[in-house]
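Okay, so here's just one chain, in structure tokens, the form predicted on its own.
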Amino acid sequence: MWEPDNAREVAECLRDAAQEHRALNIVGAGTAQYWGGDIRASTTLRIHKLDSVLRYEPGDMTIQVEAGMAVADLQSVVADHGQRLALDAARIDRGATVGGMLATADQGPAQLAFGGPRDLVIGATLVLSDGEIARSGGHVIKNVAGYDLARLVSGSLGTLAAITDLTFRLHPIPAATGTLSIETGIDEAVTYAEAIAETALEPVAAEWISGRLLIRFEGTRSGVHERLDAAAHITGVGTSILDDDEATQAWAQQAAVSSRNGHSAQDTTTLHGLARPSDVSSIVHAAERSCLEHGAVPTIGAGLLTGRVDLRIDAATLSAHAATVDQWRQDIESHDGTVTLRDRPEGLTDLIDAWGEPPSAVAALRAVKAAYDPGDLLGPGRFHPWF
């Protein structure tokens, strides 16, 4: 295992790897190391020692940090100035790094209001497969010069370059937050969420978790209170406004859907589906059918207005996992969506591929991979069988 201390040493590692034709598995905290296909690499390149703040401008609400810094540590730094990085993916609580968040394009409920990691990055430094250091963007929000390399590596799962530092735009910590809850099926939940979205209430999250709709608002204390009341008027009888402890528990339940933390890896598979928001209801029903037919137990979390559906499968046999994954993936692909296989029992990818049908843009993906990593040394196997 290689554990460089800075960007210069990362570049030396990649140059050595290129000269020796050595395949690398690039990781930060390792919270997503099993996502996608099984990597065929002889060496792991961990960047967790790159964990410093390089530049923080509270007045501009921007911060540049090394890519191995834990998101939680970054939040502690900026919280002293009443600011935050508006990311809330579940694995942040397990130590996920800022570089890992961009490389996986991981998203949480706040995506509805703030977008994903790539939408918050305004600058990036990468080390390419030949050891060359490349920079993109800058320290100010209005900077459009050059290629947007941060967006290029978003979701690349460490197969195009090593990320060494990132510059983010920040947001203020809200004075108050509030959560509305109602027990309801997915179809009604979608109807409620769409009705609320058509108003000026501007929720920051709208999630459905296996029979429960959660709507979150942020702002001033009086403003949040007024919007909770207005949203409750739309959803009607059965709606409750959660106190702080209840809200914390409810959102922890949402986070548990997409994280295997606390669950046996041998019994649990987690999947991440993306499709059009209008297809969320159909995809949730498809997940329930797939699990029922193959004897698996589903836990489902859906971003009702963003098109994200997370599915956790608990099943007794590998064959049940494989059959459920395969059927649900075909359902999502029939809606022109995609599925990422995340954590899963050992041996599952002996039964099914990690990825389904190639997307229509697979030729472009292969061309980008060939241009940035011609020797296929970065994360080989991660996107098998696409490339």
Given for the second form:
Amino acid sequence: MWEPDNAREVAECLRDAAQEHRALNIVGAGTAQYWGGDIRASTTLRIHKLDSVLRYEPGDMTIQVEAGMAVADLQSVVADHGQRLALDAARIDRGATVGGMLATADQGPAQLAFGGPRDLVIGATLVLSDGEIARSGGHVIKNVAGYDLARLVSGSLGTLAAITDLTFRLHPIPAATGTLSIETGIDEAVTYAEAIAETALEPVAAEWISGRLLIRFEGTRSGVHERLDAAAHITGVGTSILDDDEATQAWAQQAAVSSRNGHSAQDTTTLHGLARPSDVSSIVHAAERSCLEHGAVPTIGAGLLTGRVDLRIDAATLSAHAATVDQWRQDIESHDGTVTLRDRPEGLTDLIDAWGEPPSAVAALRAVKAAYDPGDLLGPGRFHPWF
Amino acid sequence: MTLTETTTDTARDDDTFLDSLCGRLRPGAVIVDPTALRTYECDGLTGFRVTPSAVVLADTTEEVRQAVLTCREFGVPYVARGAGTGLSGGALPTSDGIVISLQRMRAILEIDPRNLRAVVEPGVTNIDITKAAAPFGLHFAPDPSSQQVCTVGGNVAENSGGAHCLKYGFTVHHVLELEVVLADGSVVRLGGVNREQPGYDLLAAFVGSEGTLGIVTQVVVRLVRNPATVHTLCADFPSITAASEAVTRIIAAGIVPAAIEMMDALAIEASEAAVGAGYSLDTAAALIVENDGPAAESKVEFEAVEQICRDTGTTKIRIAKDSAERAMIWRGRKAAFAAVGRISPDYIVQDGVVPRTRLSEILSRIGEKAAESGLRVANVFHAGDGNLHPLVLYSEAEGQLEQAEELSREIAELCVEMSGSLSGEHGIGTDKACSMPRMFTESDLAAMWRLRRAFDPEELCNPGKLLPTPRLCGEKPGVYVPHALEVSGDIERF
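Alongside the form predicted on its own that was just displayed, please also present the structure of the form predicted in complex with the partner chain.
Below is the entire complex, every chain and molecule, led by the chain shown above.
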């Protein structure tokens, strides 16, 4: 395990690794180690010691921090100024780092309003596989000078470059937040969410978790109340407007679907499905069907207006996991969607591929990988069988 | 510098290439008539002019692909072009190359209100997407001032912004999927049905790549719900400094208006002469602030904005009573660029960005530099995101071009010195490629070259744009100036 203290040392690590042809597994807090394929690397490069704020300009609402800083720590720094990084991925509670957020492109319910990490990042420093330093973007929220390498590494899962610092656009913390809840099946939930989206009520999140619809609003205290009432009028009987404690609990339940404590448990697989919002209900039904057929127990969370379906499978045998994943993946792919394998029992990737149908641009993905990491030293195996 | 090249210096077997090109495309798709070619010799940055050897008017993805394949076979460079409204010379042809015009590919293929998206061809104008989405209460959020004519393909190439990107983001935030023809002639899709996609974010890297990574032949854009309410005001200020202070305080108060725009006296004078939108002619600066969103929120924020304007010394506030008055205020703002032609025979538009807290500082520095050079500079810009558009006024007839270009370059580089950027939305193109080393080190640029070459190893796809080359800038294109934070030791380069 290599644990460099600063960006200069990260560059030295990568240079040494290149000289020794040593493959590296780059990690932050290690909360997404099993996402994608199995990495064939004997050395782990942990960047968690790069955890300082490099530059915070509250007046500009931008912050530059080292990549190993925990998102939660960043949030507490900027909260003092009434600001936040508008990311609410479940892993944040487990110490996920800002670099890890971008490398995994991980997103939470607020992606409906704010997008993902790549929509908030405005600058980055990368260390390439040969130790070369590359900076892109900068400190201003509007900037089109040069290629956007910060966005290129979004979703790269540690296979393109080591990220050593990131600059983000911040948003104000709203005066009030409110959540509406109704127990309902997925089909009605989609209908309700779409009806609310058709108004100009501007929900910031709309999630369905195993039989319950949650809609979140942000704004002024009176404005949030007005909109909660208007939305409750649409969802009708059985709707409750949650108090703060209830809301915290409800959103924690939502987060639990896609994030587990601990690492590769033997009986649980988590999958991340992406599709058109209008296909969410059929994809949720497909998940239930796959699990039923193979004797697995599903826990499902769906981003209704974003087209995200997180599926957690609990099953006794490896083959039940594999069969469930395979069937659900085929279903989503028939809807032009994708599935990413996240945490899973050891050995699962011996039975099924970590990734499904390659995208039409897979040759371009390979070319980019070859351009930045010609020796395939960064996270080899992560995108197997795509490359 | 005016770049003027003609086709006479190309001694290649052009005829074989052109025969092959014509043979693979429908009759009439290839223009070679010298007079007709002149139309394509420049984009909105008219100081750079090069006549291409031919223009392909593509109707389909397959025609774009055939053109690219032919170019590849003969080693001929090509440049994609939409409406030609770009302001950085991004669509400037090369004399030995061709232009592939996407302007005839202007079908709106699908509006999907349920999934909030539209599928369009690259030649569709920005405003036409919004017009097609309007019956569903939706719109396409990026709104560059040229939106009446600029194409969405061009918006993708430049990652266009506009007045409302402060709240709604840029083109990169509003594109879900692209069909592109890559340099090897393959047709691929970047992105997908969901905003989030597995793998490297090639879509986001492609948006804003200024036509150097491939040619867009189809765009799937996001559509945004029209806000419940919109409040717009125009506030006069006795000085640019006071107006800048208002901007800084609005941002610092945690308000995210849909737009904050600033115009100085010269810009107002020009705009009023052109469209008479009712701006005050006796004010040093005017701010246009728009708040939109749910009724309660936008009202509270709008009142806070109004109060900040009063606290910072506004002399007059005009609040739009209805959508007609709002449209008039915006008409004055969006017409300002072109209107500057009324008060000066020639002008150069700059596009630098500074952190929002440094607006007043940069504007006074620009004022000083303008005074030193003896040229006038009009300012009309996106104050909310620090994106300046100083218009350097000059007269080519009076031989002021070089002086104007010098001043313009100095302003852009000053923005970089102040932790900003060379360009907020117009792109680097031909215009600022040689300034890139001011903002990025050799190793930063080398990392960008890797991306370019991964997509286009032969460098035929819009060569000479975005990245500095020895041919364009000389062997040593410029000197990297350390970032202020590096000088102060807050950050380091290693």
